[in-house]
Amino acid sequence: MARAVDTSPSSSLRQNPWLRRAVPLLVVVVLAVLPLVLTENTNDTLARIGVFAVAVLGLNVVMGYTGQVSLGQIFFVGLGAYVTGYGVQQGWNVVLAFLAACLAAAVAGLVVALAAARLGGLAIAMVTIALPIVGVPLAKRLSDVTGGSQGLSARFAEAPEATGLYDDQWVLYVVLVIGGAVFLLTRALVRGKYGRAFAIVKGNEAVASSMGISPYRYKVLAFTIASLIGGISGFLYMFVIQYTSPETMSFGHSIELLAAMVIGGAGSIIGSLLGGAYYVLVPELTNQVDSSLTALLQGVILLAVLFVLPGGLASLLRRLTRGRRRSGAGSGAAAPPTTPLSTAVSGTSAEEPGKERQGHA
């Protein structure tokens, strides 16, 4: 039976390894000009959105890809950007306070992993709930290293004079540098070997034990991976905001992170750069219209989003894709074989039934 060739732009890419080369160089070319021809202020609205765009693409890769409920993703960002701060006060260099807001966050994040992996559903939500909860009033009392109330602040972010740059194209290059190899490790990540774990988690944890795939230890590994990513999206806040508080960790910012991870398209990474942009305009847009109505205009935006497009905006984009594949199919063609799950995890390819029981017999 005749197979339909595939004559979409995502099938041309493929096939075509210039263009395999070009759009990835056009990309970085882009992004390497975009600060230096715009303004001030739109440098540093993209800077934010490149901030909360890690922080939804952590809590993605708990909730998206794995399957696993998480309400406190907005500790270990706040968690992050106190570190920065302490560090930067205390005369610390940049990397190392970047280190150590990455190693603060994700051993925060296993130790929460470790007890919480175990429980499922309403439990674990409970769990992540708590962080949020406890870390305001922590971050409060502990006014000797946090500052307390009133909030810590400190400036590093200045241009080095040998770069030529303005503070505003310096803060961007530097968020784009970070976020970009953050959102490129992920993506090899979730497409690799572990990506496979964890969707098999997602979708059953029984199955995912009979094939040898332990959920415990990939539920872990999730939750302290995102609690990674929460603190290196901290060390952005801080370096972009170059003042945090209590308030940053609040549970309504953590409502608002799951929000934007959910109208972006939960389980991508298209998604979550969708979510970062949502939860840094919306706001802003609503403030324009009423600022008494902000909370209201946004959850209407939310329920008619979803009601629109159930899989968040990158869900269009899919859907736009393949309604050009559908179209340039023929009508005949027969479907392409599926691979296993199992032999997607394992990366062996399945035996011919002919040869199996010609092996048998």
Second form
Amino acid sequence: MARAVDTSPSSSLRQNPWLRRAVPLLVVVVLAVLPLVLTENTNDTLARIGVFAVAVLGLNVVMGYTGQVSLGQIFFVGLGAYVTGYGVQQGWNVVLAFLAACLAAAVAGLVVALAAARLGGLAIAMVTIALPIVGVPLAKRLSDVTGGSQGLSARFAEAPEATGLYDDQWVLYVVLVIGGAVFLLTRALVRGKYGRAFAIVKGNEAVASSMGISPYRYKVLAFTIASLIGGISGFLYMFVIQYTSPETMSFGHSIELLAAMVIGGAGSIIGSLLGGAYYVLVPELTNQVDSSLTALLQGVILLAVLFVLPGGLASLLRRLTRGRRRSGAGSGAAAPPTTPLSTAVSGTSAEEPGKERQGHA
Amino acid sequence: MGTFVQLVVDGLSTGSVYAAIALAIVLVHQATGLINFAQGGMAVLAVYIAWWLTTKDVPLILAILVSIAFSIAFGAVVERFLMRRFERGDPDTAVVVTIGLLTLITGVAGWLWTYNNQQFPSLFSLDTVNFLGVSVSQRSLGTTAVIIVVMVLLQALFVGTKLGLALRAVANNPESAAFSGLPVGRLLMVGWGLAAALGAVAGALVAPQLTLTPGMLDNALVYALAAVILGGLTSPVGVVVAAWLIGVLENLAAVYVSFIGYDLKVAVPFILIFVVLIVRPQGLFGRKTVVRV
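What's the form predicted together with its partner chain like, now that we've got the form predicted on its own?
In what comes next, the whole complex appears, and the chain from above leads the way.
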């Protein structure tokens, strides 16, 4: 029921054929121009937000849309990053490294899900909590491949000569293209046949079974897709941050990722974007206040959001846009779809310009 | 052979600590139907309070008792002012609330007492005693003994007292319990308080060995959850047996399986779970629940 109510404002927006074509075009144009006009520091921050927005999006597929609490998403991000890093060090083609990262994460996710989804209820949470906790010592142990505690660095983010772009611009473009594609594909997935099946499994497994929808199969599917998206996020992580260590997939990060998803908005595409922004920006802000307070503040923020805004920041946006349309009726409706994007950007562009740019002039 | 027996006894001792936290999780789950991921964090907070008291020259045993009393109050307060709002709603949201609580408690401990390791004094000495021809540390024996005593007390409370009967009634069917005049809310607070106290005992027993940090019990929580899955959420006895099994197996695997070693032994319970899940999805001792629409 709640789902039907949630989508109503955007579906009424889509009734206007002009808006339906103009808004995506506008978004694409803005995204195409932004990397060229922003500072290096902002581009870098936006790229990192993109990395974690994809990770949060993956978590949303299994948790927000299918209702299975997963505490292991960061493991797949780390796995993707390690496979990418290893591939680049071995001199693989970047496309091959990308595919290997996707495949490794998806297979690992499938294997975990085959066992975990057999249990009902919260068991997936209880099993997936082990992934980061086993992953960290495992990454240290397999030091031949992972570089042990030292970690693994791989630089393959230099802008090609022909483009004439700075490195940071190139990186952001790549993140926007890959991340954008993942977002669009996921949006199509969760709004289509599979998304409806996920929603029914989330709502009531017994009802799903009675409708011929196997909860087990769809839970495994959702978890595998989430892991695959995690692997893509890991590839982007390596591309943007160029370094990974066992610390990447620590338990703390796993919890932060879950917090980011809830705060952004569970079961929401825009919420994933906001979650990614939260994951990157809030620790930076709290570190400036007092780094020993970071975990405390994050806990307070998470609990406060759960109390005041159970649907996350995305539901706040939805509420605001709905309110505005009720008062301004019709003509004011052009604003809402772009608000999430502009707030996400304006939140970062306030940062001061950074150091010298690298790359081709 | 001597090493083997010693590994088994040490495994039972660490397994007992996992058992205590697992029992706390089962206690809360029985009463409210949710998994408290903050159980380890709450225990760490209790240990920090005991440690802080010992630095103020309070005798260790008194400090631990005070921390247990604090835990009972803290558990009750958390239930009343945080969890009650989410208890009858979506279980996923409630779980995320407990994860938020874990982050918050870890943050508070780290902020008040830093993230550095602190040395927590042990109730039992590390001296060894000869026991059936093998030397076992008093700490191992003491830990196991304390947990067994606590479990017996808990069992007695549930089976032999009116409070225990009321708690079981609420766990089985909150609505019927309320109809028969039981103060369900207050009983839930008692349940959370008892669970927190159980965690505090486990924390105090394991802290000397692990050295005290805000994330000290993260791994123990994972083991406890593994024990809960293996034993089945509905069976306290099964959970304790599973925790012992995990403690012993990981100890043996660490020594006898060279690839696993000490750093990867945390993977052992999950390999075990993997195998068990294929055969018995409801856990070793759990009952299969039938869902009606």
